[in-house]
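To begin, one chain is listed below as structure tokens, in the form predicted alone.
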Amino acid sequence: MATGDVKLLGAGASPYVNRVQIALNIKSENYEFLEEKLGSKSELLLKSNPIHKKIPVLIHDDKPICESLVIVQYIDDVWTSGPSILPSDPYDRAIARFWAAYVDDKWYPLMKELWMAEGEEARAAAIEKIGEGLVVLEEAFVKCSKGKAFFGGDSIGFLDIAFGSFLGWLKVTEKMGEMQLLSEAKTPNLVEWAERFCCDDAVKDVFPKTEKLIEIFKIMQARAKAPPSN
């Protein structure tokens, strides 16, 4: 069983720095959370992570673990006596990998397009992706799944943190759009899954109230959408 010092480095509206923090709530891992403040950087974060200098960032024993899906790896590795977090067949662990970095690569960075889009037309095509997105999840799920309750089986697993850390975000997306992205009509398994995957003990206390979050998002819009300064 692992043990030392374990510190985190985030922010609680982050989706990725939620990632880690359901991984450690899994292994029943205590851990001390380092608040980072919004639009600034600290020195132990930019010393800890001098190349991309984003949070999260895991401290274990002084020594510093970056980008999310390689500390809920290293988490896994690591705290081997909690509930494993990765499945053991070697494809399966391959498959949940690949579509954790669809999520990543492909399906996220939509939402950010259609938080940043301008007039319906571009609105429309965004969502309209995004819609394309899920339903492609909710054939992954049905594969992934095997029947059960979880991407990863009967509790969660790799592929359910790696998507089930956005459900935040897409709620703040469907609220402040007055939309249904995740729908009974054309995602049930994901819409069942959802409430499954926040209801869970290692997930329920972690993300934000979506008011707050609806709070940060204008902040951040404001940000990315004001002139640069002189």
Given for the second form:
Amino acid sequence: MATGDVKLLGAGASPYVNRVQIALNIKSENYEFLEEKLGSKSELLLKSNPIHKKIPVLIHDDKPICESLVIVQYIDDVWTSGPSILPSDPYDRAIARFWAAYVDDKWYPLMKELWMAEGEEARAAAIEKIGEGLVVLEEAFVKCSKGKAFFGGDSIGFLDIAFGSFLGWLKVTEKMGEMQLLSEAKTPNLVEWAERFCCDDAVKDVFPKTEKLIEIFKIMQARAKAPPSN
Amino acid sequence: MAANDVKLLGAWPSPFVMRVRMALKIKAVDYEFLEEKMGSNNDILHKSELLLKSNPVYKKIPVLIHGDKPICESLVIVQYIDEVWTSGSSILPSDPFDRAIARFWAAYIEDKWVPSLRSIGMAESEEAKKAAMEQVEEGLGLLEDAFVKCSKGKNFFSGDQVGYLDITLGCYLGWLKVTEKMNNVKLLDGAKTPGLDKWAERFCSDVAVKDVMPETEKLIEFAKVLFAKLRAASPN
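Would you generate the structure of this protein in the form predicted together with the partner chain, following the form predicted alone above?
Full complex below, order starting with the chain above.
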């Protein structure tokens, strides 16, 4: 399939965009990356995703697909000659989808809570909840991986992508807060998995460097805390 | 497959449980319906041992137990049912782009529309209630456009038969009617969203739906008890 057929509207710092990039890499699919600038939304984005006006948007043969995990499943459904992203067994698929929803609906919002937390108590509470969530995910990893390298087994799959996409921002949070969230003591399997995930061929060129993410984080924090403009 | 191979932990008023029951009906799968009881005092639901064991993460219904394997989260269960029982009619579209569109709108309904519907019941002031109702109506406007695009002139979002997106939205029609009656307002308006209005009628009379969707009067009775418990539970 020609490169011009697949476009991805996104920004390298977005974990949701990273998910799509990783999926396209797994399928060895070339694409045109149309980078949205921080703080502004292009005409193409507003036209392609009028409901949410958010990245990522995959545009395949002029047809837009929105919502990162919907896009990842679409990629898996269309490019069937590459390695599978979702497991083949229906029960394993259900488990992968369950935990991906947990990561999006329960775990990642705790990270946002931590970033917005004001005061030591609020911070400590958020850190505790994040840690508890990671222990739950550690148990999920042991069950899903069945002794293999990834949630998906021998190679990275849907749940690896869904959760792994947040590792860049997890590292940023640890560095800026001078603390450990993903610890060897409590979540040894996840620590090793995280290293393997970040070195995987489909992943290693996708995440921006931690320093770059820290810069962006500081800009976004300043914006969030700035008084609203009239 | 024997009925006792498939169990569903649920409760009749829950729209999430209705989704699973509709999916099982579409695939003509027999199952044992294990109803969780209403809680005593101010608990909404008394959670059985089996529920707590099968869904330790959320402790919520529905849970499908197939063989002895539990599957949780209504839309995950519906997709599971579609993938396991392949001889019945398909619930998700076969075309990857149509599937992506169905999943997109299902996510919109879960993440945006349903919370706005719920916030009508939880509203603490007339203003808040009015704002929530406006959001619900706006959402229905978007869903009307989605219906026209997805159905391509046919009866349901999925085409000729009830499918994924029909189930995802349609399970809320009972509660939508309850909200309309209890607030003396019309949210699903045939003048504003004619496509959806007619779809709603067809959906509720469909064979996959009619025995699963509770009667509005029964839901209203339940709603009154539920809201009383919620009010009693919240601190003053």
